[in-house]
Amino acid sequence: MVWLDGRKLDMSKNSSGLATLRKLGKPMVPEQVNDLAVLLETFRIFEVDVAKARMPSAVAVSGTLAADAGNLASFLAYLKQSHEPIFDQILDDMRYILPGFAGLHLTPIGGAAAGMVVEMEERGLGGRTPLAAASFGTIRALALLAMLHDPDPPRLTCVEEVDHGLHPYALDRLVERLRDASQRTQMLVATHSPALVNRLRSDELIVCERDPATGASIIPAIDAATVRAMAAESDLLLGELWFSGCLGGVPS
């Protein structure tokens, strides 16, 4: 519950107090509260649900990629229809990181409601492969690239274990696209991969760890200037330096 002008307002346990206040409208809600709520609503925690992303989308075209990539097919259709150069760039990236990948085919499906299905074309294989039959890593790669190329992203996107399911060969292109996307929005991604960290700059790395006494998170565990100096002195890549334990953020 929340209190406002001496009155008690009941709210669901699953509701956000900030969202509830917004619904009250003016003049009861200060403009600053509304602005903060609007800002928070633009944040996206991107976690690919591979099972959903494999399936045809319920609508033919969607200009917003779901946080679980469950409408991947309809978002790709939107990019092909409204941002074809971006769609073509995704295809180029997929060809780079996925041996044998040749292209994507988007096919509207009918029935009770219009939808969209995606099929892959692969060199050396006859016919087309529906996303439902594609590998875990292929689906994650395609969903991540769609998110990273989003022409109208939210103000903040967070991704847990961003390299999960990807071949190490794909990491160079992944880091390039993360840097490109960070020009349009703020990206906050987590990884436990020294191979990925090896490809970062010191100002792109935030090492996190827990205080052994209190259990509180220490963010950052070491500042970027110190990381940069240690990397220069040791002549090690950042992932190697981190894995050695010199930067913290490893089991003690």
Second form
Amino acid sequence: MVWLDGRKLDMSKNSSGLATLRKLGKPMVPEQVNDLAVLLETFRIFEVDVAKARMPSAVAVSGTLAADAGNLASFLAYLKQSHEPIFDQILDDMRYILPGFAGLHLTPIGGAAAGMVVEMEERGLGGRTPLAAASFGTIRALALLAMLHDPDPPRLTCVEEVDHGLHPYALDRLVERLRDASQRTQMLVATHSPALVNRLRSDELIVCERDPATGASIIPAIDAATVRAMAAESDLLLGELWFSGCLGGVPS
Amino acid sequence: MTALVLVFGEDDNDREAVCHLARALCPGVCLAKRRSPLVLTKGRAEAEARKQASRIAAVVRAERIRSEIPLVLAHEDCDAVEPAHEALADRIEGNLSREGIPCVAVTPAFEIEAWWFLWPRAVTAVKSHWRDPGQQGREVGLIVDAKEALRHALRKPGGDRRHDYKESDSPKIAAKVGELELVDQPQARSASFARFATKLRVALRDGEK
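Alt. form predicted in complex with the partner chain, vs. the form predicted alone above:
Below is the entire complex, every chain and molecule, led by the chain shown above.
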């Protein structure tokens, strides 16, 4: 429950509070509060729902990728239609990540309810593989790349376990795309993979841990300058340093 | 700068157990486990063993940016009976010494489970399902395949094998050695433990001078 100027505003315990911010309205608070609510609402917590992403999209073309990538097919159709060089770059990345990948086919679904279906073409395999039959890692990689190449991303994008389901060889390309995407949006991604951390620079790594006594989060557990000095002194990669326990963020 | 003794070893159960024993031997010592590199010398050619020592040295150099590291404890089971621990310990300490890292090797013979025969009270304090493992007054460093020997010794006749000793019990036993203040009251003999205890105490005492 929130009180403002003696007025009670009901708010669910599970609410993010954004809707309440909007309820305040112009008479009570400056416009900046509304602007802040709008900004917060645009932040993308990207968590691929593979089961949904592998299904045909319910609409043919969509310019906004859903936070669960549930409309992956229609977003890819949008990129192909309106940003073909970006779509081609996604195909190029998929060929790097997925040996045998040849291309994507986007087919509109006819009938009363328009939609879009994605099929994969693979070298050495006859015919096309519907996305519904593709592997977990393939779908997740495609969804991640679509998000990372989004030409109009929100101001902040967060991804949990960004490397989940990806082949370690794909991590070089993933890190490169994260760096590219971070020119357009603030990327905040979580990982527990030393293989991924090995590919990062010290200023790209924030080690997080919990205070064992209080349970409070300690972020960062170690400052970037110290991490840089430790890496230089030891000649170890950041993932090796983190996994060794030197940087914190490991069970004590 | 904090003074920190770093503990390296074969797996986390071993590292944790070594930390408990070191605290029991030298109360107040500040220890931290370090995971990588995982293996020191076992089954490795000399060149590879030196490479592993160099990897430990790299971690220690990194740690020295923010902590004083007076000593490293490097654990590796002998997988052989005494006096095999001596050559292995000399080899580990020699390789790390060449890297400029002061080290005490922790080289239980046959393996760390042999040491748990030293403190039967600590063992039975961990699980009531276990019986006294025996071996009082014996040279436990001569027990071949000590892990299996301990597992067998602790199992009560007709006992449920789900209660058998597991490697993850190792740190719990080591912790009991400290809690019950048994470390200086071994009920059997182990030259490999005696070497570790003496060298650790000497190294830390010398470090204080």
